[in-house]
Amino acid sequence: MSRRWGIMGTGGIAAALTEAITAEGGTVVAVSSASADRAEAFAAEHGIARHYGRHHELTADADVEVVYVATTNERHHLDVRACIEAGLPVLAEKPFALDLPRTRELLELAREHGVFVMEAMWMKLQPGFLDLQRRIAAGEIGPPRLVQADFGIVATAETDRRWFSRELGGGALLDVGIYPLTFAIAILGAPTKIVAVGELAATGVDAQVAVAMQHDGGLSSWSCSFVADTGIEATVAGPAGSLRVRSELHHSPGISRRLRSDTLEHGEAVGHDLGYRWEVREVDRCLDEGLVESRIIPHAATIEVMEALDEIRRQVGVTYP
């Protein structure tokens, strides 16, 4: 069933999004920003019928089913309760909020609302993602042991001031490490241990970050940088070879099996061109069924997440106002 959207931000993730939206048979019908200007602009440029001047006022518009939150970091707990509190379902993007209080304030609201909240973790309705936990499952490797991913790119303030500010919820770990992170607790379970260290920016927030945590099923190793560009990987090793996840690790093209330094299978992720549709076909499925979480982003997934976040910064020394 194609649904009517609207849209709390005008960033480039929200153009992404709706695209995904229209190619899918939905339709995005208004949309929102904290500058009018830049509403009119965005709506002007997509076809979209309304746009407001100030986020909470798409939340009244009666033809609005289903709502995606893109705005900044700092807001995400502000606009996902804002349209809780009007019955209507959130996709928000990551990271769902700021640290873990507000996380679990915001879930148990849309339970006791009975309101379809998801946090926006693309990745695991990859094809590709899915079809690693497809190998694992099958045993290719034996048990997963070990798991190593690293996501850094070159970001500049200048390019988007909000990655480098503080008051905006800026940082390596949630723009790029929530992914590694993410990606190590789906394979191996949420960590027991946590060592984590850092290099701040001059603004305060994390420019980069390595981790090394416990498992009950083994071992990871991550890092997420604003400073250095990585190949944006992973790779899952058991007792009987590893299965590489080929880059970017987030929505990868493939995954390929080796033994030691052997390739021995080079996979293709049939579908992994739909990109951000994966994420729109997730919540329409869930609320054609009537549930309030989705089954393969489900809140305690990202309560795991959010906790271990929690601790990295503070580890690092990373905090917000």
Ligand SMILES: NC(=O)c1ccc[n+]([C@@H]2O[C@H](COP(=O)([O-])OP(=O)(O)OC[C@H]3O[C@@H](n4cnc5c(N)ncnc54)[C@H](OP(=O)(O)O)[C@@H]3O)[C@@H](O)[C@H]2O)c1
Contents of the next structure:
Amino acid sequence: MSRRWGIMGTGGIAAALTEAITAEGGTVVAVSSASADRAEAFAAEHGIARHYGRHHELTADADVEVVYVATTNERHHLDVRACIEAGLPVLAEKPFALDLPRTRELLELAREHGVFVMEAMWMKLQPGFLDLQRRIAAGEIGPPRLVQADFGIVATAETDRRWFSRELGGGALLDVGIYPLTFAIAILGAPTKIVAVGELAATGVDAQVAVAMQHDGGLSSWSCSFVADTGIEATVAGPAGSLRVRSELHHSPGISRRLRSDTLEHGEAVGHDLGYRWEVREVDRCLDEGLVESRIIPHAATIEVMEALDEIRRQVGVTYP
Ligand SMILES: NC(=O)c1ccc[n+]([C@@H]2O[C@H](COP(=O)([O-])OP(=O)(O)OC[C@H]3O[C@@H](n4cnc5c(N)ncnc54)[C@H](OP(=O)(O)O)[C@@H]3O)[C@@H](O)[C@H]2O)c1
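Now that we've seen the form predicted alone, could you pull up the form predicted in complex with this ligand?
Below is the entire complex, every chain and molecule, led by the chain shown above.
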């Protein structure tokens, strides 16, 4: 069923989801911003009927059926909370909140109110990622024992005001590191031990982080960076070979398999070009079924990732105001 969406936020990803929602047959009926001018400009550019100069005014719009929260990291918990309290289902950008206590609090509140909430971890809905999971389950490489992944981009304070900002919950870990971390946990389970090293930027947020994790099923090593441009790939290896998630790992065009015999096969992930539309479909499907959480991105997974993020930030020495 196509729905009427409200969007909190006027940045790059708010624009991308507006496109995805429209392509899926939904309508963005309202947008909110902390600035009346930004809200008005975004509404005009995207043909959105109503705009609000304060985020939480959007929750009183009786026409809005579901909200996409795309504000900066430090205010996700405020915005998600406002939606839940208004009884509105929410798709909330990653990181779901700044830390584990706030994540738990919000997910408990959602349960109490019986409101659907999903972290916008779109990687898990991509055809390439689903294909990887199917191949692992089919035993193509034997039990997965080792995961390696990286996500590094070169970010400059000039090109993005939020990446290096402590006040806005910046840092490579919450912005891009969350993908290889979520990936490793999805394949090997929650970590039982984490060892992290990091380099901090002058503003106090992490510029890059390298992490080694122990899981019941094996080991993972991954890294994220705002100062090094990496391949943005992941490899899952088992005794019979490895599966490589080709770049970019969070919306991979396909999986390549290398068997012990050295044969190499390249698979294509059909539908990977639909990108963010998969998460719009998942929200629609869950709401059609009357669910309060997605089976593919369940609350427990959001909590596992948040728990690890808190521990990594503790080890590398990043705190938020
Ligand atoms: N899933 C993904 O692939 C993906 C990709 C990128 C980002 N994200 C997540 O989405 C969230 C938003 O990211 P984004 O890339 O959209 O960030 P962005 O472009 O920097 O926009 C974020 C917010 O910055 C504010 N803003 C924009 N221009 C401004 C200006 N000139 N002065 C003051 N404020 C300004 C807007 O606030 P108002 O709302 O007040 O107008 C906007 O909502 C983050 O949590 C990020 O982690 C996810």
